[in-house]
Structures are given as structure tokens and as C-alpha cells.
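This document starts with one chain, in the form predicted on its own, laid out as C-alpha cells.
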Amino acid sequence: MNKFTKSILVLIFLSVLYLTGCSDSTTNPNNPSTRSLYTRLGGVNAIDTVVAVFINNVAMDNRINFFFAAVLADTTGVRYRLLRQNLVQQICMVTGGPCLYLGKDMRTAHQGMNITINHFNALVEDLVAALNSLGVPQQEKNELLAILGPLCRDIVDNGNGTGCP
């Protein structure tokens, strides 16, 4: 038996094992600590919802919603789906969903936009708080904001993240 066909069989046992049942539990995706963070929060449909509140929660702040006028003065208009669809995108992807993020980096996006650690602060409230108001788990929210939480070095001051930790 030559090693092309031993590979072919060893690929196929190591199939039937896993189809069976026979896998270790640990890579289960039936698993809930197996499952990706995305398919935690609910997949693309819950992750809209929450950038939807999110947004909603940022027009009302009067804290930060200064940065977002122009664009949340039509929210029928182009500029407001596009700021959506990249959160809801970004989000997606960066919690291991199937988007892909096509929209400027941090430090791009926001050069010049002079936000301070206080600002940033204020955004993340609002986002725990659509979070919160939607019921996702404490775990989820702690590893959504444990992966976002990096992005202030390259939002605030300039992306020199003054403040940030």
C-alpha cells in the first residue's frame, strides 16, 4: 500500500470517528464552548439588532452623537447603511462569523476626529447598554469587549491612544 493511500484511509477513518461521535468533546460544535462567538451572540441577524440599538444609544448621547450628525441626520441615507453595514461587518468578522469587514482601519477612519478616552468611554457605554438591553450574557459581552477593547489605541488622540490601556 503506498503513503497516498494510507493517508486516504487514515483521512477516512479519522471522518467516520468524528461523524460517529467519537470525537473528543472539545471540538464539538454542539459544544457551547466550542461554539464561536458569533454563533453565540445569534449569527449576523442578532448582530444587526445590536448595532441598530447601539446606534440608537450613540444618537441619543450627547456626549459623542457630535461625531455622528451628519450621519445620523438621514437614517435612510446612504452614509448611515454604510456606517451600519461596517459595524455589523466588522463585528461579524472579528468574532469569527463569515463577513468580511471592507471598511477603513481605526487609525484611518478616525485621524483627525481629535476623540479622547473619554469619548471612547462613552461609546463603549452605549454599547454595553444595547447589549444589555438585549439580554446577550455576561461572558459574550466580556469577549466582544475584550476584542474591540485594543481598537482605542488606534481611535483615540489621534491614534497616538492617550488614555487607552
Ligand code: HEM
Given for the second form:
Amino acid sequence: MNKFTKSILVLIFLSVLYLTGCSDSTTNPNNPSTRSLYTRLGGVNAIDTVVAVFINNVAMDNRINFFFAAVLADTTGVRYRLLRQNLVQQICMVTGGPCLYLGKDMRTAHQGMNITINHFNALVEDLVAALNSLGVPQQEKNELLAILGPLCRDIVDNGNGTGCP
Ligand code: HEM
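If the one shown is the form predicted on its own, what is the structure of the form predicted in complex with the named molecule?
Okay, now the whole complex, with that chain kicking things off.
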């Protein structure tokens, strides 16, 4: 086989790979495995809906809603809107979206609240319930929880992370 035939064969091989979807996955925007979690969740509006349902679940959860009494006292107030906006921007940012989270770091935000691992788990349950009720697929749910889970160590027991995995 001469050099020219070899080059043609390599070219054909690469074209077949490309056409069958095996092209460089980092440059193919239609490849689901390369779409950011943010995009797969449905973008900022979908995240806002998740956060709204999540806060609603927390508000009805007697295990933890007392932490949020001041925020939930007025769901049209600045404090409620700020928390909701901070949560949306944080989730948007950590999932690869075009947002900038400008709130406090997790250790500072939860310092002095004496949040236990049970409180933390209750809040995660409320988030999972929100994701389930909105039909977020298992893969995306797992990915989001894998990102948020490690925050346990900064949030629980005033940053001591007692009981966190
Ligand atoms: C992965 C878990 C959590 C995330 C991602 C998260 C995220 C946040 C964010 C972004 C803020 C706003 C920070 C700011 O104002 O700059 C915040 C505040 C707060 N968080 Fe968390 N949090 C988590 C877990 C918890 C838990 C387990 C509790 C209690 C059960 C809790 C209670 C609060 C309270 C009471 C505030 C202050 C709300 C206010 O008064 O404005 N958080 N959290």
C-alpha cells in the first residue's frame, strides 16, 4: 500500500468515525455527555423552579423550617428573594452555568447555626423531593447531589462537619 492510499484510508476511517458520532466528544455540542449539568437541568429558569419548589418543601418540613422562620415570614420580602436568588446563582454556577454566585461562602453563611447532620440530610431530602416532583432524571440528580454533598463539611456543626461522609 503506498502513502497516498494509506492517507485516503485514514481519511475514510476518520470520516466514518465522525459520521457515526464518535468524533471528538469535546467539540460535538450534540453529544449529551458533553452538555453541562446546567444545560441538562434546563438552564436558569428550570433551576429557579427547582429552588422555588425546594424552598416550599423546606417551609413545610418541621425538622428544619424553624431555621428559616425569618426568611419565610414574608415570601415577597427582600430576604426571601435574596436567599432564592443566591441559591439559584450558586446552583447555576456550580453546574457550569453562566452565573456568578456573590453570596457568602458556605462556612460563613451557616456559622453559629448549629446545623446537625440530621438537619443537613433533611434539607437534602427536601431537595431530592423537589427534583423528583419536577421529573429531573436520575443522572442529573446524582450529579447535582455529588456537587452539593461535600458542602456538608462546611455547613454542619459550624464548619466542623461532624457526621458528614
Ligand atoms: C448543600 C446544602 C446547602 C446549601 C447549598 C445552602 C446554601 C445556602 C446559601 C446560598 C445561603 C445564602 C448565603 C448568603 O446569604 O450569602 C444559605 C443561607 C442559609 N442557609 Fe443554607 N445551604 C445548605 C444547607 C443548609 C442547611 C442544612 C440549613 C439548615 C437546616 C441551612 C440554613 C440556612 C439558613 C437559615 C440561611 C440564612 C437564610 C437567611 O436568613 O437569609 N442551609 N444557604
